[in-house]
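Here's a solo chain for you in structure tokens, the form predicted alone.
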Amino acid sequence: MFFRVMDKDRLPDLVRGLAAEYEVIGPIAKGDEFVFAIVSDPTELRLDYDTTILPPKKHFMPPTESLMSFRVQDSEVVGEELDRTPRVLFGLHPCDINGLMLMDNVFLQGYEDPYYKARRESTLIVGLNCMPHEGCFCKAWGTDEVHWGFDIFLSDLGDRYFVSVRSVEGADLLDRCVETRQITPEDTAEFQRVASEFQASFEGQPDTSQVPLLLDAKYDDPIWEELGSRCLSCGACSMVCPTCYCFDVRDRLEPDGQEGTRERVWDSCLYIDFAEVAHGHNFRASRAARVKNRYYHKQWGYLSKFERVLCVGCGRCASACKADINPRIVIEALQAGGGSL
């Protein structure tokens, strides 16, 4: 990795240069909130955003994705072409970059998912530093910083960006798209000051180092029944989560029943039919069982396989939950003895 400095007024040049070669996706305003969407004009970018409604995973694993089409009459099956559109995801915060790397463990290890892999290999990542917003607890999970998983990372120093370059592709992009300069001792000092200010801005982050052991001890705690009584089983938390990866595969027939498509759609372990099998048996029929399963999968099950918890502390789930269930508060309640929120 090497470093450069880019004057902030050069940012439009960088975006236009990228747009000439790639589909640029970045944070833009949608009402009072923000979304990752295609950027056609650099002025659309809102790099002051706190978080987005949906995470960047939607550009690698779309909510609905056609896998193949078929015709019954002649038994024709046509697989969809893999999406290899050259893209740049611009302005991702460290938590979302960490989230993508957690998704990589699922879709690129063992049985590789060709649809996810094609998009991932065709996409460059430009990261952006941030300040913690209300509701985020990324530092608790160690996702407040990122040292890999990006091609370029921009740290805002006021009138300029401290640019960290991680890949050969990222270096080539800078050379082609924008003018930068060598860093000076003053740039380094300001970068360290901003980094220190960022770390000092976190307050009251829970200590999560013992959470897996805590969950072992709290498997039958009454808190799960309380959460189950509140949960609406709507799945909103899963839909906005940057690391939820469950999906269903459905066949959609045309009205004549002769043609159709096979689609992959996002699914949620909180849906009542998620764990239902033949003859109507449901392994997690109660809402309490489904809520507990989600927490144990995130903070225990994934950890046992990949040595990382499946949460980046972005806070989207708490914002989306209509029952006011916040994983940070749940963990703190368990640490305090459990029993009730």
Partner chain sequence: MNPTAVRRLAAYEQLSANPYRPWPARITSITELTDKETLFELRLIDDDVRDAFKFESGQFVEVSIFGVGEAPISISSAPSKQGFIELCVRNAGDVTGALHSRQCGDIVGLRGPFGRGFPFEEMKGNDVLLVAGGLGIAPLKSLINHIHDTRHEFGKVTILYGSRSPEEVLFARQFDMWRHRDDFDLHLTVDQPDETWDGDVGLVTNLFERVDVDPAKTFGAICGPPVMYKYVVAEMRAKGMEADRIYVSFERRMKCGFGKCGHCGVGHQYACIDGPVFNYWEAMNLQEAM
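Since the one above is the form predicted alone, can you give the form predicted in complex with its partner chain too?
Just the single chain follows, nothing else.
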């Protein structure tokens, strides 16, 4: 990795340079909140955003996407389109970049998912440092920093950015689009100061020690019934989660009934029929079983395969949940010895 410094007033140059070659997606305001959306003008970018309603995963795995189009008569696939639109995701915080890397494990290991892979390979990631806001608990999982998974990463030093360059494409891009300069010892010192300030600003991070083990040890704990009695099974937590990847597959027929498209759509393990099989048997008929499964998978199932928990502490689920269920609450209950919340 090498480093450059870019003056802040150069930012529009960078964004315009990118926009000439890529579809630029970044945080913009929507009412009182922020969303990742196409940026048509650099002034729209809100690099002071705290978090976005939806995580960036929708740009790699859209809520609905076509897997193939088919002909019914002879079961032939007549079209398979991979989205290779050159894109830049601009201004991702470390939690979201870490989230993408957790998705990569699922979609790029074992059987490769060609749809995810095509988008991932066509997308540049420009990271951006942040300051903890209320609800962040990335530090508890070690996802507060990110050392790879981006092309370039901007750290805000007030009047300038300290730019970490990870990839050849990132380096070329900087060269082509914007004027930067070599870092000086003062820049590095300031970078370190900002990083320490960031670390010192975290408050009340949950104690995540032994969480995977506790999930097994307290598998039959009454807390699950209690959480289940609150959960609305609405699936909002899954939709806003940067690492929830479950999906359903559906066929849509054209009116003539001869051709159609097979689509995948976001799904949630909290929906009642998620684990239902033929003859009405449901492996997770109760809401308690479904809530428990969500946490069990994220903090133990995934870990058993990839040695990381499937949560980056972004806090989006906590804002989305109408029943006040979120990882902090669940972890606290587990640590407290369960029983009641």
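The term rigid core refers to the maximal set of C-alpha atoms that superpose within 1.5 Å between the two forms. Positions refer to the first chain, counted from 1. None of these values were measured; they are calculated from a predicted model.
Asks: Taking the rigid core as the reference frame, is the Cα of Glu121 displaced by 2 Å or more between these two forms?
Replies: No.
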